[in-house]
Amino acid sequence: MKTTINNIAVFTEGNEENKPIVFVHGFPFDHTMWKAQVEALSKNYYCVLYDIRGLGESPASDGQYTMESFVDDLESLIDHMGLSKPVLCGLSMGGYISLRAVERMEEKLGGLILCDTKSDADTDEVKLKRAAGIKQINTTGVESFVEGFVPNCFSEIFIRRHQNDYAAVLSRSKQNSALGVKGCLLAMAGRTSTTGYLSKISVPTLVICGEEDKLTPPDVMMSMADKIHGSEFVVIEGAGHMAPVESPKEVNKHILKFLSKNNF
């Protein structure tokens, strides 16, 4: 079912009486990247997905985003829907949002699943790459930027073996508005580090990383997981930065095990 909350497109699957899981997608994708997870979980869990402002079906508005405003949107969604202690599941930029959310309002959350993401703020080198991306969009358009960016999010094996699936993700990403994509780049470049809070996280946490992730490689994510007391860390063999899309069965297996172990 689709609804709109605070001008954000929200999608739900499953019985709302069940434990809620809120999925926060990566950049520059949309809620559909979680399709395989929703299919596996919606029978026993209430799956809530949304398109981050400026991406997918959520309008770009003024394009002036910060990580704080993204967390505002997430908190508004949780409050408006009356979700009781949802588990947050975020990938990449969705992980940045989830990490800042747990730092800001952990009392509202029940658990955390971090997929292919990191807690550190952008280095100066990465900030310059974000700026170059905005310049590229202004110069040659959002499609050109997406064509250059998205391949880094997948393993070469997945792109070669699953050409139709990859092409579908690429096509959807190209449909995002230039204003929305640029706004997300600005928000990521300006975000604060959440590394200092990792040791304070008290909710059950699962950290998932693709073995072939070029953007947040296993050693980076393992270091992050080591700082979260009692967290579980798993590496998905052969997957890149988009592990839930590339190896859905393996990712779903670990998510279901984590949820069951913690009585969610």
The other form holds:
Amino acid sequence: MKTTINNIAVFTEGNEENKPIVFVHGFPFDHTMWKAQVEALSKNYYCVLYDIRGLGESPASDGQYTMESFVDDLESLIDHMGLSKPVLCGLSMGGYISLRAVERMEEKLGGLILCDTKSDADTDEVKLKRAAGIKQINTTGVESFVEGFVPNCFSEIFIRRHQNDYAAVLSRSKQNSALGVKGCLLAMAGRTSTTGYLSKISVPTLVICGEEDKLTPPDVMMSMADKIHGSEFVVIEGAGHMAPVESPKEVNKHILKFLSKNNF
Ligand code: MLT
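Mind pulling up the form predicted together with D-malate next to the form predicted on its own we just looked at?
First the chain shown before, then all remaining chains and molecules of the complex.
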């Protein structure tokens, strides 16, 4: 089912009496990246997906975003839908949002699944890359930016073996508006570090990383997981930064095990 809350496109699958899981996608993607997880989980869980403001079917509005405003959007969605202690499952930029959300409103959350993400803020080098990305969008358009950015998000093997799936993701990403994509780049560049809160996280946490992830590699994610008491850390063999898309069976197996182990 599709609905709109506060100008955000929200999609639900499954019985709303079940434990809610809110999926927060990465950049510059949309909610459809979680298709395989929803297929595996919607029988026993209430799956709530949304398009981050400015991406997918959520309009860019004024294009002025911060990580805080992304968390405001997530919080208003949780409150508006009356979700009781949902498990947050975020990938990369969705993980930045989830990590800041847990820091700000842990009492509203039941658990955390962090896929291919990190808690550190952008280094100066990455901030300069964001600035170059904005310049590229202004000069050659969002399509050329997406063509340069998205290949780094997948393992070479996935791109070679799943050409149609990869082409579909690329094509969807190119449909995002320049304003929305630039707004997300600025929000990521301006976000705070959430590393200081990791040792305070008390909800059950699963950390998932693709073995070939070039953007948030296993050593970075393992050191993040080490700081979260009682968290589980799994590496998905052969997958890149988009592990849930590239190796859905393996990722789903770990998510299901984590959910059932914690009685969700
Ligand atoms: C993402 O997948 O959300 C992005 O790679 C995050 C980033 O650029 O930092």
